[in-house]
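A lone chain, given as structure tokens: the form predicted alone.
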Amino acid sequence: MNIGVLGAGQLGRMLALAGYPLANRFTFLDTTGHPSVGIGEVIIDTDQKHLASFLEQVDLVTYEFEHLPVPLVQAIEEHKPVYPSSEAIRVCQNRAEEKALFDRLAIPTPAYRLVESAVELEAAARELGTPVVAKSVTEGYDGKGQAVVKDPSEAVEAWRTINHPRLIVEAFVDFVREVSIIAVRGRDGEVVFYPMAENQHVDGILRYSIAPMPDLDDGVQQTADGYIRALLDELDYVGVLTLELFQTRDGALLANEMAPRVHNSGHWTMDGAVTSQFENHLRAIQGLPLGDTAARMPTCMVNVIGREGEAAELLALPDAHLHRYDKAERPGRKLAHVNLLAPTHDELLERVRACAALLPDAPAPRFSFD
């Protein structure tokens, strides 16, 4: 089967690497003019004249990046199956639509307001109580398109900095940790869940994900499973979906945002789970049985950002697996990740610290259970 992928970055690269053993072929449609996938066939379509050629070659279509024009995805759906659907993209790329869906499904979120001016932003900051986080309703990711407002008087500057006609303003959450749940839904409605991961972000960019979590109550995992299952069923979703959440001191979960694709916080599954998120996504969209999502042993994904370390030193660490994206170094750019495995969480943390010491500018790993 020739699988068409909208987008041509590292997530598409890892999809292809997982798909070749299944005898899949891959054709990528890049609308940016800067593909980095380095694998499969890439059609560069910056002038929107090559869609017909792309569609002639592929059997079905998926995507590795949700910030796509919804009309483009809808147009593709008229000719080829698209998984997940354009409705999933429409909701997930718009924070207002996303929050409305969470509200409708009774999935709790931090208190929020929608604003359309600096004056409304200032009023929301006063009403919710500072600090608040202001985010563009669309187009924001990896910390882009957002600002922290520590005092209502900062609203005008935040509005100018974000430079977007509509913002969502969220109250700060006194959380213990940031977590994510990844699930996969097949064409037949079967759903499987990965163990929840604890995530550490710095400047809006994910740096570490560890799974399974040693102190996670079974009830919390079941609650997260219930939330993401409701989303999957409501959207008649096919493929991998990720839901990022805050866990508060009383154990409750508050939904932050979701991503309709394979996700950075699921990269640990490439070496730490029986079936990776990438293989399971491909199984789902092709109508194949879903694979086992159990963790093989405690695993931590370490993102390599901006500058790479020495591959030989990283691979000398016990049970270390380096996944490089073949991308040029640049501040803030995701260049690779390292998956580390260990029999116990204590041993794993030692390996994570050793790995961080080998990476330029890597922040110190900090996990709630340590």
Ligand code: AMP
Contents of the next structure:
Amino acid sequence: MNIGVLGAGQLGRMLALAGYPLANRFTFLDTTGHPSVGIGEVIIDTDQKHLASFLEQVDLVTYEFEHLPVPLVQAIEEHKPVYPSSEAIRVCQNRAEEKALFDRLAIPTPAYRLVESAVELEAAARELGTPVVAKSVTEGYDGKGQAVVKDPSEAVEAWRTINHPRLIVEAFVDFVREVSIIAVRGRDGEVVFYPMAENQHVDGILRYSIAPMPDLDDGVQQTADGYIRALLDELDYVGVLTLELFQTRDGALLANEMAPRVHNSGHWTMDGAVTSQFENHLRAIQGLPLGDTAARMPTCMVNVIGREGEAAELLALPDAHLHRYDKAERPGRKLAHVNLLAPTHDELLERVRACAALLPDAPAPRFSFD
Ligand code: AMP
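Now show me the form predicted together with the named molecule; what you just gave was the form predicted alone.
Let's see the whole complex now, leading with the same chain.
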């Protein structure tokens, strides 16, 4: 099976690494001119002239990046199966569509308003009560295209900074922790769920994910499973879907956003789960049985951002697994991650702190249960 992947970054790289044991081959279509995948065949298509040769080579198509023109994906669907479908991309690349879907499926979210001017932004800030978070409805990722408005008088400045014709304005959630749920749906509609992860973001960028959480109530996991199952079934989805949520003091979950793909908060599964998110995505899209999602041990994923540490020092940590993306160092750039495993959460936190100390610029790890 030759799998076509739209996008050619580290997520595609890790998909391919998981697919080689299944005798999959990979052809990546890169529209940016800066592929970093480093393996498989890469077709650089900045001028939109190579789609036909990409389609000739592949049996089915998936993606590692959802900010793609929907008409392009729809055109590909005319020729080859695309999993997840273009409908998933259409919804997930637009925060307004995403929130409307959450509302329709009764998945709770922070209170929000859609605005199309600085005046409307100011009114929304007054109505919702500050602080609010304003986000461009499209093209935002890793905290880009966002601003926290602490007072309605800051609306004009925020509108100017974000510089986008349509924003979603959300009440600021005083969360206890940020969590994510990753699930996989097969072509036959079978769904499996990974244990939820607790995620620490700094400046909008994920730094640490830990799973399973030591203090997670079964009922909360089941609630999250129910939310993501509703999304998967509604979209007739095939593959891995990620839903990021806020957990509030009373244990409730509020959906923040979703990603129609393998996700950074699921990288822990590469070493910490029986079957990784990458392998399960490939199993799903090829109509193969889905693998066990159970965690082997408490696991923490530590992102390596901006500058790399010494590989030899990181690998000397017990049960540490370094996954490098073979990318050049640049501030804010995701370069690698380290998965750390330990028999108990206490030992795991010790290893996480030791790992953070080896990484230049790593923020202090902070977990809600620590
Ligand atoms: P997003 O791009 O929507 O995932 O936002 C990036 C980060 O900003 C999140 O991971 C949160 O840390 C923070 N954030 C986003 N929306 C809110 C909100 N409504 N309330 C509090 N924090 C938020």
